[in-house]
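In the block that follows, a single chain appears as structure tokens, in the form predicted on its own.
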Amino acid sequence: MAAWMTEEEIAAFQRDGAVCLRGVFKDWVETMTAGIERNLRERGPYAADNLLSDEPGRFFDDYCNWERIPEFRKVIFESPAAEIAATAMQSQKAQFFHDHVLVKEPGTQRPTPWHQDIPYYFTEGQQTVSFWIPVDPVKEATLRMIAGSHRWEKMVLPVRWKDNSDFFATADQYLPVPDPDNDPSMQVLEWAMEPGDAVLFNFATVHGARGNPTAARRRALSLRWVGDDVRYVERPGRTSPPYPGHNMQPGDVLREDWFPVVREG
């Protein structure tokens, strides 16, 4: 089962919420490339350009395309993404939540806010796995992680990224968005990432990026899993993705036909 990460790899990922593991996807660089270009052409309905109109740049994300652009789902069904996340989750399945789609092209200011993923999501348990591929060399925009932040007791309030308001209400449920570079209680986790390296981390660590301010585009496909523990959850309002008209109940397992068990023990 550990093939494809070291038991340093698993320990790092269990202990700090975030491993980068490097080169498991660099055969799949051409094809995830072909499938960011072709999302970018051919936009979803939850496609989003996340910048004012007075800023430089571009940042553009989507989400939930897997069942149309053919490359992401040659990927997620053929590359080891499957074997490695049972792996990091230590689940004996990999059930495959949704594909996300990040660009920063080049001179794009903005930060990623720190955010969790969890909150915007309907799921609750501890084996999750998101994987953040880029398919441009990455340094100064690459992915920053809190270390041990999934453990936290409450989650972070999640923010809309364009204009970073509340995204529910009920804001007083959360804790206030990190600073962690001004926090020195708070260990921030990097990593300079070639084409094809993945950093994994769990849907409950907190992370965020910088801008781009290089010459070079910056692209990168997450794949977002879920493992044997995982159970719909309620929100207090629309989720982010929503999946409208799923009809789960509170603890259901999340239902195959619309997220497909892809590795199973």
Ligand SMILES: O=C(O)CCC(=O)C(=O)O
Second form
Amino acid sequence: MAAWMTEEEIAAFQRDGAVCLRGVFKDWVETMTAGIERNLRERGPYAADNLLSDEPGRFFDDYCNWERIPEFRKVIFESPAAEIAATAMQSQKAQFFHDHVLVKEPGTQRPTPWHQDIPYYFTEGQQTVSFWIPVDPVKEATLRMIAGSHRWEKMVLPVRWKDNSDFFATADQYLPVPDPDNDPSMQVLEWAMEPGDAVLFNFATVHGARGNPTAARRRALSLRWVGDDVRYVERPGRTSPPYPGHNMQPGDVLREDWFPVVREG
Ligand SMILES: O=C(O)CCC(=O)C(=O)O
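Provide the structure of the form predicted in complex with the ligand, given the form predicted on its own shown above.
Then the entire complex follows, led off by the chain already shown.
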């Protein structure tokens, strides 16, 4: 089962909540790039530009478009992604949750705030993984993760990216947003990356990114997967992504007609 990851890489992912795999999607960069460009041209209902009108650059994101973007479908169903996801999660099954495109154009000052994905999602469980796959070389604007934060007992306050406002009305139930660059007790993991490399991280791993002050584009595709122990959970408001009309109840396995099981157990 470990063909795409060494035992050390699996152990690092389990221990730190993040690991960088080199070159695993090198044969898929062209397809992913075409999908991202299609997504930029053909925005979905959730597409967002996350900068205020007087800020330089552009920070675009959009998600849940795999059903209408053939390049994304190809990557999800034909690339080694599902096999790698199952290996990293130590799960029999790899069930696809959603795709997420994140583009920081040259000169974008705005950092991506430190956050976990789990409080925004209607999922609970340990067996989760997101792949962050840049299709441009990245260094300064790479993804950054707090090692071991996927084991923190409380969740970090979720905020809206555009204006930093609270995402739910229950702000007092969360940890404050951390500042690992000024907290010596926290270790930040980050890697300079080439197209085809992927950072794998748990839905509970705290992550963020600097702006993109360079002259080069920073386009990335995130693919998000859940494993055997993941169940639907209610959050104190509309989740992100929201999936209106999903009809699931707390404790349900995610419905397979909306969230395809790409690798069976
Ligand atoms: O690309 C970024 O700036 C942030 C990515 C991210 O938060 C994610 O993929 O979950």
